[in-house]
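The data below hold one chain only, encoded as structure tokens and taken in the form predicted alone.
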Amino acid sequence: MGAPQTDVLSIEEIPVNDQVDLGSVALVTINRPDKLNALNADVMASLKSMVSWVEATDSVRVVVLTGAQPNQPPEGKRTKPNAFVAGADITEFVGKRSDDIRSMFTDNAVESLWNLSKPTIAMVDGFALGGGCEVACSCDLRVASDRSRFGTPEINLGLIPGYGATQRLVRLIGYGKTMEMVMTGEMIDANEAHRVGLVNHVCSPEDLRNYTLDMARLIASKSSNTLRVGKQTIRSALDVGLTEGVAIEAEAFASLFDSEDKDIGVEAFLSRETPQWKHK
């Protein structure tokens, strides 16, 4: 089945290793730089089915997920801002009440990113605000230019954060910077935004792409079993306690001895050899 491509949302599968075939990195590209990459009805669409390709495509090991850089401007015109995603669409929330987005927002795409069993790494060039903000909090790690903004503005619109960032950004950041965030609404620079926690990397705009996609590489060589084990179990501290955790983590540790990965990677390592996973 081929990659899900739509007007809103492009995928490049970049092959692991150029000399053997270890599989790809999933670039996917938010495609409305015009609206500044906003979240809308299409895109929502478009990130499911994303997901549901990616989980059912074995070849597929890591996704990068970006937004698209600035359309030339027409004469005369200012060049738009660099944007991941500015947000959500806010012309869809006109005349809705709570019937109409309750449904949106508990069956929606954030969700799905959030719950995909593979690694996922937000590559964030530009403006990170509201559901943007989200979108890189629903990804595994977060790499940013430093020209990058993070922000969940719904405040100034009488909301708060409807896609999990009261949850997810409490996680990250800690219980006061993300008080701080929401109730004023104001944006941070990339810097805080590393200083804090929010972001694991901070490079320039020309770096961004050969730094993000070198540690999608990087993860995507190793055991795709291992890494879903791995991500199953630190996900499971952010629902249970220390002790259940703890419990959590030694039933996944053995679990893994029974597994062809743990033989490989043993005798690699001890002949210094390069593991060939059979979970490549």
Contents of the next structure:
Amino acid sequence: MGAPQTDVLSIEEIPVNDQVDLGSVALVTINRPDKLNALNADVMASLKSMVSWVEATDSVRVVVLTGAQPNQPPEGKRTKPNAFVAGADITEFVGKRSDDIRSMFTDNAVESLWNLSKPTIAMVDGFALGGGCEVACSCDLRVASDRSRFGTPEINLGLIPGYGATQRLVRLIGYGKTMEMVMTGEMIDANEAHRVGLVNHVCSPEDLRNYTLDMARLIASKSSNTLRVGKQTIRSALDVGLTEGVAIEAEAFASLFDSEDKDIGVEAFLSRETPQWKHK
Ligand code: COA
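Same protein, different condition: the form predicted alone was shown, now please give the form predicted in complex with coenzyme A.
Full complex below, order starting with the chain above.
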């Protein structure tokens, strides 16, 4: 099955290694730069198809999600600002009532992304606001350019976040900072986002792609099975108490002793070779 490209979402498969076939990193670009990559129904449907494709395609090891760069403006017009995603498409809120929104939010794309079993990295260059901040929070890691800004401005629309920020953001940056962001609607810059733990790394816009892809390739070079078990196990820490979580980890750790990749990894270490993972 080929990558599900659409008008609003493109997917580039980048080899993990040029010499050996270690699969690919899927670089997924949300492509509505004239609307600062706002999440309309087409983007959400495309994201869901992308997630299904990634889940079904063994050769894809890691997903990097980003927003398209601004288009060249028409003569005499200003260049639009850089954005990862400037939120849900506000024009789609007009005339909607609660029942419309409930059906939109059932089984939504942000949850699909969150539930993807493979590692995901948000590569943020510019505004990551509202649903954009939430899409970033639904990835496992976030790398941002130093000109990026994060925020949950829904309060200014008479709303609160709806794609998980009140839950996932609290777990990333804590109760107090989440309250501040949600209640004031003010943006924070990339360095502040890094300081509070929202962003893993900050770099210049010029370095962003290489830095993020290097990180994606590094992760992609590990055992897919071990990564999947690790992701699932760390996720459990968000839902269960410490005692139960430690027991979940011990069981996951034990289960990996039946995996081929544990034998491969341990033998490679002892014979000072590079492990050749099965990637199952
Ligand atoms: N939904 C729909 N369209 C959006 C959008 C959104 N969330 N965010 C930006 N756009 C559109 C603008 O309407 C504008 O379209 P136009 O040029 O056809 O008129 C275009 O993207 C560029 O945005 P603009 O507002 O002109 O850029 P700016 O530099 O003046 O301001 C922002 C940038 C990010 C501060 C501003 O666009 C903004 O506040 N966006 C909404 C953020 C938000 O509230 N998100 C949460 C939604 S729940």
